[in-house]
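First, one chain by itself: the form predicted on its own, in structure tokens.
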Amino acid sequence: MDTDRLDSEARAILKGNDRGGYTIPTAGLYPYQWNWDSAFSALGIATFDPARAWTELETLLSGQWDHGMVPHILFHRPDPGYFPGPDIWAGRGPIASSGITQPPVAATAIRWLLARDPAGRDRAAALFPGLLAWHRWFMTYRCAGGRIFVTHPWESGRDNAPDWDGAMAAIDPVGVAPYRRRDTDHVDAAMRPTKADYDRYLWLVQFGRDIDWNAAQIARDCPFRVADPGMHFILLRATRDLGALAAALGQDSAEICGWIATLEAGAEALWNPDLGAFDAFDLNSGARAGALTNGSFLCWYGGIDRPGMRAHLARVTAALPHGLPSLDPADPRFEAKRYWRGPVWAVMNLMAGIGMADMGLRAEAEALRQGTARLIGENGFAEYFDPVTGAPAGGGAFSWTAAVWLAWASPSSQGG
């Protein structure tokens, strides 16, 4: 494995995907600045320009809403080859933006930098309000019965995964207009969500801006709610990465000790004794998704362990060669190149592999980490990946990809 060129590539796909205080996911597919992505981005980048990891990040917040919510797209720049844009989300933040949120990797990503650059504490001291906000936001707006919950399948960043099959069957997308994918003029059409799934997820969008993205009614009206072991556990992670910026800042974090507690409580709600996973759970219906992901390995990243989720670990990683499969390959639902249905994606291998880590599954991490950098040294800076055969799959010169590579799967880079 050539590392000194690998490193330099990915250096050279987030500068090339920069522009201007913000980074792009990838040209031409995702030309905005998206939510978890950038968060990530920040991690890569601050392996070389520090000073600009903090802009990353804020830039992100400098689009929060004034409720709270941080958006999952935000559109700084016209783009017309984006579908849908600004004009069908009709936002009501300070930019441009999406209605919904994404995973908030930020405090997480913050607690890195500044491990990685105290001079970065003051740039770390202003963020600091929003991102309590933002958190408060999810507790107030996300969470029933100490289990955070999404209203859009975008919203939990795994867009198509199986966890949402249940809750999507029920919407009957009638009165979606007519539109045009952008998505499949760039990618095969067989590595995205199929057509059924695109006109639930418009029609949920009209949902959201019909009622002018009433937060409230949104929570308590919204037909997709839909409790998510991935968004739980990242938000678990990062109230608890929260909690350590208070500790550093001298902010007072009882608020957030509170949080804690009701994160970790809502997560044994997650545990489904059928499949012995950690599970979906669809809060209209009352139905379990019945679906192992790489969602349900975030349990460690979270700071939560269970025996059942060990062996299913052993299992799974003795099937596939390369790291965690977005579902199950025993699961019947299993396509290997259909984004959230099976491949594999190096920004949930990074959070796995880092829960694993902390929470004494070293061995394991360390594989998983050697796992993903050889997929990536022979594969390229894909945006996913086949499980099977490791091929790249999904956009090229991805962002988080690189960023995984710099801030962990790199020989060169200090791990997690």
Ligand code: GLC
Contents of the next structure:
Amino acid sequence: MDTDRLDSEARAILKGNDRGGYTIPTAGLYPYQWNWDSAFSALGIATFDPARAWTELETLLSGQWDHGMVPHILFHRPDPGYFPGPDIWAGRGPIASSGITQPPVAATAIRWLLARDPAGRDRAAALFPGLLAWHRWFMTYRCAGGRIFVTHPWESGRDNAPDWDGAMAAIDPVGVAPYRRRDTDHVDAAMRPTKADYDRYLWLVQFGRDIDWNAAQIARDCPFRVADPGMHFILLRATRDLGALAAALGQDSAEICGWIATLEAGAEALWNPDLGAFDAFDLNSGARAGALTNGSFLCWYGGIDRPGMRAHLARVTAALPHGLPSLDPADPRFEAKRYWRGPVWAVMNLMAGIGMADMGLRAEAEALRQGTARLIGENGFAEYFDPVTGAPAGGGAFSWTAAVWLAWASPSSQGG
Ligand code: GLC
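Okay, that is the form predicted on its own; can I get the form predicted in complex with the named molecule now?
Entire complex below, previous chain first.
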């Protein structure tokens, strides 16, 4: 593997996707600032330009709404090639935005940056209150019985995962204004969510917009309220990192410790005894999704271990040449190329791998890291990959894949 060439290609992708203070995921398909994409991009940028990495997160937090939410998309500059854009969302923040959030990787990213760039301490201190307010927003408006839920599949970051199938089927998308998708102009439709999904995505956007994104009302009345293991474990990890930041910055962490205890207890409720795994739970119907996904495999990242999850990991990784798939290949809903219903996503691998290493699964973590490096080295910086063939899928020149390479997968990231 030509590490130097791949490192410089990854840097070129992140620089090429830089729009001045923020990094787009990829030109064409995703021309704005996405929330968790930016947090991951910052990890990659930090390997060659730490000052610019801090800016990435500052720009993200500059879109924070009054009540604390940090939106999933910031529409800094209009781009007619993307749908649904700012006019459809009608967000209420200081910058044109969507009305939902995305997995909160930012606190983890800021702790990561501070460890590598102690000179950024003042910048971390300035970001801390915004992070705290965002986490408080999660605990106020996205927490039920200790479980973190999403009110739109896009909020989870795993758009068409089977976790949402039951809740999506219960929605009758009447009254969705006529629309034209733009994603399928850029990428083969077989790799994207279906039209039935899309109608419901837009119906849910209309639901939120029609009540002016009233957070309390959405938390209570949204027809789509699904507890998400991926979001839960990412928030749990980020809250631990927020606590560590509070300690490093001399801030009080009592409230943060309370959140950690709530989320640890909530994780127990996400355990599905029939599946022998953590999985999603529909708060409106009371049904469990019965899906083992790469969201489930973030348990270690959240600091939670279970023998049953180790057994699933061994089985799933042995069944496929390229892990970690976004859905158990033994699940009849598995589709190797369709987005979050099978493909491998480098950012999920990074989180799962870091979690495994932390929790003592060192060999598994190292195998995952090296497998991710091979996948990228042989197939390029794709949005995601087919776990059976390794073929690149979705968009190309993708920022978060480049960032995962630089921050974790590349041999150069390991000091060798
Ligand atoms: C897709 C992904 C989401 C990501 C976005 C931009 O919607 O599902 O996780 O943030 O693209 O890359």
